[in-house]
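Consider the single chain below, provided in structure tokens and representing the form predicted on its own.
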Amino acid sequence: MSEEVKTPKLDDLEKGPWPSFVSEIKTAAKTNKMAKDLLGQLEQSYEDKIGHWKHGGIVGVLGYGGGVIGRYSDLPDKFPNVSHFHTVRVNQPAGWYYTSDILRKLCDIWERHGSGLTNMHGSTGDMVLLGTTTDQLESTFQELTAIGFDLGGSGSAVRTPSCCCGQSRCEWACYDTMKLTYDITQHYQDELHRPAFPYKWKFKMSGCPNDCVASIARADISIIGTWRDDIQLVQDEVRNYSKAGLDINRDVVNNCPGKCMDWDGNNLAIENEYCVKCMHCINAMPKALSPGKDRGAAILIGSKAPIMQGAQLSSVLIPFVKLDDEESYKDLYEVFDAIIDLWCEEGKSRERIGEFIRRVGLANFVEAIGLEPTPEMVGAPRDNPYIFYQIEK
């Protein structure tokens, strides 16, 4: 390699407390002539104050339209070898459960034919492999499924469904999350891996209302763990905590949004008609309890990212579901599909779904899906007294 990219608007970056991307790409950019070339870049953009990079066309691997993202450099006379500079989607296992021994063969696999530059992981869940060429996508991929993976999904389409390590290591998981991720991939592989949708949707799988994927954010379809009997609740351990010093009434019954909890100094007490499932007591006193043991999930859908109309959160779609078995997923599979066959024929180009339910109306949304309305699908009291209704003979 040549000497040494002067960098001193990027090696700032490198100062403080915390790791940086800057010292990563320094040292994959020793070996490597495409992160070399990054760095150069890189500061160039700092410098002008602009971005240099550009979108010049579509590429991807045989049979698929997505999960590479062309990137391409508009330097590409001072920066040859990031002229071409694609990104690469990996679909991630379900939990991001990986052996060292098939890391070291990813990575061995992204020496080989890209930077060597790796970002674990994108906001979609999937592995990220940064910068390639556009002759070396076909070698990447087919060494990529001989190690048994396959493309994320980009574009117009179902993305890389994600989840939480759910059962596998949460005590609190009211689902296989692992399992329904892996089902929802197979069933919709030909939706992953072809976009043809008016724009991106995305599945995640919490196995609990702490929803440690944040997909109540970041999911067109949210699928939150939740119980519909009583918390279990062991009195001697409330009083355990109470004992510790844990100020009961304090930091667990006034943080209570349902207001359904009560203290006397020696027992506790819930209405549970009036808990709204948000965790906080159990997070806050795990050994005392517990979620109820009729667990399940509710289907949420709607949220997004602030692009077109601002952040949008999940509304409740289907309050409570079993998901015990592939039977049962079946059930999800009718819902899902209604939605996007409407989405599809009625949806506009970059737009959501859930902006599609708030342009259309939710009525009209779940009236055109078949769904019956229940209470929980208000999103937020009205705000308009003049509005009536009229109830059916």
Given for the second form:
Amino acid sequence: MSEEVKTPKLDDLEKGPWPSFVSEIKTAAKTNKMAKDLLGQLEQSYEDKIGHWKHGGIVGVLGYGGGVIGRYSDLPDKFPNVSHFHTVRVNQPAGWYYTSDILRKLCDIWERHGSGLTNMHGSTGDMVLLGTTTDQLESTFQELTAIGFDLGGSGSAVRTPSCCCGQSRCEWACYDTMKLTYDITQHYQDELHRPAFPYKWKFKMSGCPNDCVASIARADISIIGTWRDDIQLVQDEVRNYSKAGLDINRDVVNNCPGKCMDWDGNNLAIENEYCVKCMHCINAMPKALSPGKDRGAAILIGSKAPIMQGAQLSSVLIPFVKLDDEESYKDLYEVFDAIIDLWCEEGKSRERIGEFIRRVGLANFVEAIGLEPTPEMVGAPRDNPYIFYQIEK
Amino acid sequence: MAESVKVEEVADAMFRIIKEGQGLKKYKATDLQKEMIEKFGADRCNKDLCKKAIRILIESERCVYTYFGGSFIEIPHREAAAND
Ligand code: SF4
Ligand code: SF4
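Let me have the form predicted in complex with the partner chain next, following on from the form predicted on its own.
All chains and molecules follow, beginning with the one already shown.
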């Protein structure tokens, strides 16, 4: 490829011990002219202190309403090779497991049809293929489907569901996150590819309250593994931690948010009915403690990042469900479908489900979807003193 | 329930309002659904029928999905941001 692009501002982003996306783009630029113009345009953006991308809203593949994010350069004469620079979202495998063979095939496809640059993975969870032209979209899609991949979601639709690795590698997983993620992806295919909602809708599945996919902060429906019996406890292992120097009172007991642990120097006692399943003690002493045996998940609703309104965390919708088989999934889908129907009927344009619940009130919402209110649904104690009630005789 | 409207009829009715609204109003899938249920009556037209009608419009390329803050269904056109 012809002479190197001068990028003094971007070069700064290569300093330090961490990997740099600039170094990666420079490597790609040696053989790919899109990557080379991308470097040039990015440097120009830092120089001008303005992004030089225009958002496109129409490009896509036939039949689908999502999966491609249109991007055009607003400096096409100066950087003609990124005049079109669309992003393709590819539905990732549950738990982000790949074979090296399939990764090579994916990269080969992308080098043939796009810039060769990928983002593994985007914050949505999808595999993100960065930069191609409109005329390459259909052929990219054909080749991806031929090796078993599909596009992910974008727009006012179900977004690509994502999960932690769950029972495939983690002993704390309280349900099979990967199986549920696969099932949800299949069940909501139409809603994923054909946007018909007021706004985006994300499902994220975590196997335990450590919530490695941050579902409580990023998903309209967060399905978080939990248990309802006692924490499993091996006293000898607790003693071993103590002997090895762990200050159990300072580092475990005193940090328990349920204030339900006691360590007398020889025995650890847990009042399980006050445990809020925060995972702290289990994380601190993994050989001694583990989640109970009666495992399932809590269903939470309503988190989102701050786009239209401020950020919100999910709050409890169903405190505990068993998720052992496809039958139990069907019960979940009934609840989700009732919520989606209500939101499609009454939700405003660009209103996430969490904002909708805030607007109409939790009590009205649960009544409308036919759920019995439970104390666990209360996200925070009320702070309005002007509510009066009478005790029924 | 009275006899359902034919899906092609719903698709045609949707196409007409999208075309008439072109440049004036963008329609989401839910807007089209509400319009159709109002037009044909809830006893002759429902959400599933509307979903199928939208699919016909998209797969025949009479309409395309677009995204401008939210997702819409429009007549294919050259978008303003596009470079040649
Ligand atoms: S969320 Fe829990 S189950 Fe899933 S990987 Fe993290 S620690 Fe393991
Ligand atoms: S999981 Fe959390 S709340 Fe429960 S006993 Fe352990 S530290 Fe306490």
